[in-house]
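Presented as structure tokens, the chain that follows is alone, the form predicted on its own.
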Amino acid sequence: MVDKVKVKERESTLEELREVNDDLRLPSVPEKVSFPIDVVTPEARTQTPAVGQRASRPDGRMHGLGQTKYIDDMSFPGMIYAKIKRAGVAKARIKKIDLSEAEKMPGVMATLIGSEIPVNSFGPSYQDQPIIADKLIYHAGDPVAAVAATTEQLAADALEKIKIEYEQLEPIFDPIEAMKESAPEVHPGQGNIYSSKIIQKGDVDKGFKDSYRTYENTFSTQMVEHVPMEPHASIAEWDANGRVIIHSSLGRITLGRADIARTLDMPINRIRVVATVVGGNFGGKNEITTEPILALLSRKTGRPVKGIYTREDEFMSSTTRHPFIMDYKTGVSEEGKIISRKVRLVCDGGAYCSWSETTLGKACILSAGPYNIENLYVEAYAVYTNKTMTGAMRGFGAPQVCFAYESHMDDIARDLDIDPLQIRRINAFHEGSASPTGQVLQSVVVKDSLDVAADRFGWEEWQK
């Protein structure tokens, strides 16, 4: 009996030790399984369970507390201050620099020009931007020096005495004349027209002769400047490894992180990027602006480098949110419907590109505004011009064009004497509505969205 026992529990055994086997002969690699790929559209209006829920930022005791730390509480051992001379024209030749006088005085550790940066140009589109102007100025916000000092005050005191002679050159500020052949080229060599859109549906030439009334305007923004609390802040210095790290408040580090590599001309895994508390961002931290010339004062000098816009820096130097003009012509029926629409848009770049392809992009898509049009036509131009670049701001070209398609409907709605709501109402997407581009549009709560707004405002007896 008992034999037979252990012949068993034998027999178990080695039958574990097969399965043992079979499982290591296995291949290291399991099976490809095809799962069901289901794309589920949640309900209108569910997809956001955390809106009227209370929520508390991590940060928040620190802010109301005066504790966050900004890059100007930062220091380190021998921290030195960095300050850029902008070039204070719009356009120039640069014929000569003489940094003499200010090498001379006391605290004054380095100095930078244009032609020690490695890579000399930078931009997330294009790569039409100096990190200093060389040879030539494109618009008064360009750096043409840096200095690196002991102390703020003495950085800015050398500023003064760097000495520079241009030959000055005609600029142009008008982006619709730049559009012109005879126009002055921001860039020589290249047209100021450097990005171009277009939008093409149905027939707006037979739109325009079947509407009842057709209307025509233009419509411009400004140039905008983010101002944030916290202008741009950024601090630099090496390791014993020959690795540059750099304390900065750009809000896209990894973008950031591959400008600094190509402008510095170094592999990108010997930068380090560290993103400090962002006091204020709304776009215009996107791109970097001083890190590369604090990079290499830093290497010169064998020293942490210190380097913060003054607010006159940020107006001068920094993106702003893009100017437009817009030209509107729109048909339509006798009750208010759209029947055709034709948008231009000329988008003011500024010197450099910046973000202005994407920017009008989506400006260009979404110039016909929120309504139906079966016949739409939309041409926009990004424009160069010698006035401060524009680029990222919250938005990206959107609260420009609404503005403009905006006031055009209620221009039309007071001509035909029609309900600025109710005209809404009459031509606003719904469920499966068509952008210009094509696309089929889900969970559209337009016109639900304009009924609350109504009902909770009272429009109809603030009508009355």
Given for the second form:
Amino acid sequence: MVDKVKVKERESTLEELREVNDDLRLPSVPEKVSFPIDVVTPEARTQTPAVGQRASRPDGRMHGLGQTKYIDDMSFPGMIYAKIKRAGVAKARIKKIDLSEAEKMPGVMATLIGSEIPVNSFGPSYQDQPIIADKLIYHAGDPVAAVAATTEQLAADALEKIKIEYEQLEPIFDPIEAMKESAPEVHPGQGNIYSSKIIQKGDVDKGFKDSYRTYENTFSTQMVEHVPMEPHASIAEWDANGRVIIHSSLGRITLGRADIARTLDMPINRIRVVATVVGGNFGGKNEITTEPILALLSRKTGRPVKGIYTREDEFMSSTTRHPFIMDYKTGVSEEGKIISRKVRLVCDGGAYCSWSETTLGKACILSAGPYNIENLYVEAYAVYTNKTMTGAMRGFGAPQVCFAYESHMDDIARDLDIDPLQIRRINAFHEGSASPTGQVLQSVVVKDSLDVAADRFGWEEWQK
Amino acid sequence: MIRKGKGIGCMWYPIGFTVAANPSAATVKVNEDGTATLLTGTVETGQGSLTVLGQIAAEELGISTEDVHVVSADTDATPMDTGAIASRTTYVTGNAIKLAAEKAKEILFEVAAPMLNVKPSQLEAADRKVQVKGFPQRFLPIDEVALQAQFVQGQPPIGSASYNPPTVDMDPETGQGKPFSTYVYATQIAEVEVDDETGDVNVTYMAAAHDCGTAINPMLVEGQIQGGISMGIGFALQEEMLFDEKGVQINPNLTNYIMPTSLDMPDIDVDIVENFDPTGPFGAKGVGEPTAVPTAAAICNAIYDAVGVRITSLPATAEKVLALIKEKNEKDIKQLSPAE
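What about the form predicted together with the partner chain, after the form predicted on its own?
Complete assembly follows, chain above in first position.
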């Protein structure tokens, strides 16, 4: 009985507190939140068969309530913060890095430069990218040093105290210029064209001769960023057995772990990579970025180290979508059937290869469009320039070539006075079509997709 | 004056890596109450992949999505996966999960067969039951079978499997080969309004018809398509990283790098084109990347239809569109003037 009274008393006090008394200006007490909140399971999740159901996502409720824990929401005892100094020059030789002023600052616990990284290179196709630039700067967003401090602000302030002397070198930014023999080399001794692809099918020259008309145009696209809502983020922490745990926003943890092991020169089984729910990837989080830096800063200090990219870091030093320059020449019959096509693709590969090799390959194969073309010749080049590196991004070169082949298609249709929908129907792949690489295609529904979209849009009835 | 136009963008896109191996492995454990736990090394990057993968495991085991808990993305606990890249998760990881679930199911069938007095090959899993094919009245609840398997037969129903899409090397001189296991196809049609006095382009409507094989979860497919279109609009009209003459980016912030917001989004109608790919899990392929592919093409073709100018370099900013309109008008006037 006594207990009950006590509880009652306390409840009434809380109730009073909750009512804001203007005279006393008592703080209001927030609503009590208890977990787990009763979860209403939508029917689509409980039904069988499961395939085809509009089942809601288990993380949807967390997102809705703002309860999802991203890396930046995570904290560990004693955790410190890392920031990265960017070069700010597009091409240079590092003459001297003076960290003394930064290291003297109270709160700064460790610094790191490229020469301290056991294996200072990485990359999915070619290992041409340093974790921290140690000799040469290849683009303005290159990291040159890292600082770990007790607060983010202190770490950012310490970056200002780092003094770096550069010997400026001649940069090159235009991919077409960079292809010339006389162009300065981005990676000395390597040549600027670092990947090329060819697809050849039939005889294009004969095809052009047999064509009713031929059309030519050049298309180009720009560099864009993924802009995920959550920037690149990681936390590294060592345990007493010499294992490092890395919480990361990586989208490919298995291969990321292998890259981290290589750069740290450690056995793979001593590294644990844990990914959280990633706040947007779009291809930009397919490679390691700061993970080895944070791991080394954590080993130096014995503290968990968190590193979150600023939006500026995200733009300047993460991968981007490749700018393409695309030359198209197409020969068609009087009825609008494509007889022959020649394509030349130049992809501005930025300072490092990253996923350019793959992007170039996919763009090359896809550049003919979803159309039956008997005579096809595609040549494609990836070129180094002293710009932010380009890499994986939703579509791997496909949005670029699609913009070109579809714009080109409409130009042809207009000139021949054929409806744009019709010219695509005439040329579209069908079940069993051979792709530009000679692959027999299955489950092909190009025409169906054209018809469904045209019906939905009301293509025939539509009026200006 | 506001001028309206319509334009088509049609595309094809492959699933998985170009020739290179990109395997996924998975483990499916059926618990003693008939629920299941799925271990996968892929990462949820916001697209809802874990939900789809759970649905694939559930379908194979004849249980519901709610009965499957997905554990993902911890290199100490989950098996190898090439990751959330190349629109491969539903197809490649999905196939691995289907195979792993099949192995766990085989153990359930072995245990259930003598209980039902039939051969394991005569059994199927559906509606949380292990039942006789063609005679569904003869069944056992899956929890009963799972409990029997684990605690009586001592055979916990666990399955692990991996999948790698079959490819054929490309010839280095002609590029001939089979670089991908399968492809998806799509068409987007845009309606735009172009102000011919300012060059401003407003996308007012998009019809998007996408093939993804079987849509494991139509709602998530629609979400992907809507997201892809927003990315495509940015690529078509607004976004561009700009550098000064020294190679330093001049707009590394969201004030000067303009992205589409919800207010820039047109009305979108999404259609999922009916299809079934025999090599995919339950006929599924993928949908992630292709959604962002044909949007810019459709928009630029619609601009051409509206004002008769061909955009050859992206993005089609108002400045660029207006300059092209002016150029065209001058040319048209010249053509009207009498020949000398």
